[in-house]
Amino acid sequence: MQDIDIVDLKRISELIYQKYNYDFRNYAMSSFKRRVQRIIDLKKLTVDGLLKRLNDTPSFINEFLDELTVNVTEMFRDPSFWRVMREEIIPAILLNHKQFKIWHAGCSSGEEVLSMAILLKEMGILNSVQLYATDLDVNIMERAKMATYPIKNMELNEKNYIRFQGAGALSDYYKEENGMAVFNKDLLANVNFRKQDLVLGEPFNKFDLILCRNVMIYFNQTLQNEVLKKFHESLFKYGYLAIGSKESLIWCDYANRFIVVNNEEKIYKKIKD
């Protein structure tokens, strides 16, 4: 096994950005590290092959970040987060308006949009709702559109959505077909799917309620600053951006323009343009 050194990884990284124009050169590295170290192991390749690979083989670039971006999720992961959309964040929303807009950012295999869809039904509000769900990866995309998973994560699922206290159970809401979970496609009738690069793409729209949850952990401090301005501008004034548990607004310099909702389970609203 090739062990991979910084050089190496500044390499791969100018040579995507130069040739494909996505941004990896300002993601953690030790992230990055593990990562393109796994790509390397999974398809049997040195540095120097995976860098003739991606400068010969431009439909190589998927493949890499499918294997590269991070696809680890679950349905109503952070039960108790859900709960406080439910009766906190988007009753707050509603106060103002009876019809708005969810960002789901680095939606990955689209569970979480998926939850946020069954939350927004129980509430009898799914219709009023326009949910946006955007990834680098457009494979994954895919598979998020399909709203079709494996039968055997639904029991992590259903656990989830059972802490959650949903209406029913989660089986209301799928059929099982050939050992996989088949959701109601009616749940993202309202679901604009598009691609977008967090680190290079420009505000696509004004939200009320952005998600970007468990992503930013694998940005350096500067990329952070980056992604947290476009937060920003992308919300309404008084609007709501929530992130992962493990992250924090703290370093940032857009902080002091957002107030805590929420410490525990990291949500925040925009107080200043």
Contents of the next structure:
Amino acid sequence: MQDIDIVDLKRISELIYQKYNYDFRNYAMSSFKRRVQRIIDLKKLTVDGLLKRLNDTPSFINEFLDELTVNVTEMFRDPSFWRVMREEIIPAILLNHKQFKIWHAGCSSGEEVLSMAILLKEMGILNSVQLYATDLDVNIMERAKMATYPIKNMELNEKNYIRFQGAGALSDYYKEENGMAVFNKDLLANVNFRKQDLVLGEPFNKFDLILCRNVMIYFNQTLQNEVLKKFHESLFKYGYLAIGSKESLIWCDYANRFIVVNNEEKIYKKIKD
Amino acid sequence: MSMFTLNNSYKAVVIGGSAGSFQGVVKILAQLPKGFPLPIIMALHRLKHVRHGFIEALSLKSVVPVVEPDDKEPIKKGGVYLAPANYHLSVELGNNFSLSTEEMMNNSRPAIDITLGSCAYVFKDKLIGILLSGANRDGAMGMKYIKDRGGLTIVQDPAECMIDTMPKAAMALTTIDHVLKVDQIVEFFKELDKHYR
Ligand SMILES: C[S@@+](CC[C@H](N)C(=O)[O-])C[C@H]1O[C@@H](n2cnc3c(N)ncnc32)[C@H](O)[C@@H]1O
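Form predicted together with the partner chain structure, per the form predicted alone context:
Then the entire complex follows, led off by the chain already shown.
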């Protein structure tokens, strides 16, 4: 197999930037390379063929983005994280605000925001919270809005929910139809879905809690640093930021404006403007 | 006379293993020469949803404590690293790790092919790849990448493996420089270490 070299990767990200205004130039090389390789294999193209397709066929870009981004997600991923949300973080926010706002940055197919909605419903506060769910990939967000998942995914989701020690059974929240788990749409009544690019987009609101889990792992350190700045700006003072369980802020410039609230679950709190 | 022709140009060792590899890894880590200078990067198949316990078990007898790196953690000389549960582990050109939640590969996350492949890309001929016992074909492609980029390839002797599918798959796909029993791999590390003294 012919390995894609760095120069090819640069040509691809440069073209996408110039022509479509998406900036992958500071994505982590290893996963970006595998994603491009995957598209090349899937579409049976060469690097030059891919460049030509991107250049000549503007309608290809959404499909390209959908394949390029990694959308793998689960409901109640890392159940211990969700227990800390329920038992510590949300109660701490509630002490000061009866109504508040949460942002799911990089929501993918919606499992994370749906998990949050279920958690809030079980706490009896779903109607007091405004949820924002954003992603770069519009195709995957369409799936998030439907809140409908293959039944075969539910085994893992159920297992996570049980470890989270939810109030009932996950199946209380969905009906089975034609091999799909169709979730109760009321759960998403307070969710605003919008397309938002974390790299080129500007902060669009202020939040009490931001979840951005397993998104910045696809960025290099320069970009992580820039995006952290935007999260900092998008948080109220004493607001919380949650990143993935194997991510870290310590090598970012803005880290000193946050304190660690829970090191195991990677939950931080903004303490300085 | 040594059975290996070695030198001190290597920059990293990468190890893949699956079913039946745990004891071998424990033995290798327990007998690692003190101050062994290269990073050892491991992708071992493991339960996807058990975050804790594995590095603790591996570290019990290990000369160097085993670390599950965070995303973008720098790769230290002499560090021993293990791909965390439910993440693929790669290395970046800037000498740090990165993690990913991409689709499973060969039914696995972490996938050995991904770790081996990215190490081969970054370290080229300065890499040693070792593939141990296992029940599927994950790692065979990775060993081929390593060989194609000029690295050194070692598999655990199929005769000694609890399940020999993995090393055999690699042997069928690419040139393997050494087929060794775990005790010989331990000796290999000792030999290699001498070249850096
Ligand atoms: C692996 S999913 C994370 C899903 C969920 N947060 C979780 O932890 O399970 C990563 C998501 O980040 C999105 N993403 C990648 N780059 C982005 C960017 N520049 N702006 C916004 N979203 C982005 C991808 O489209 C993908 O849906």
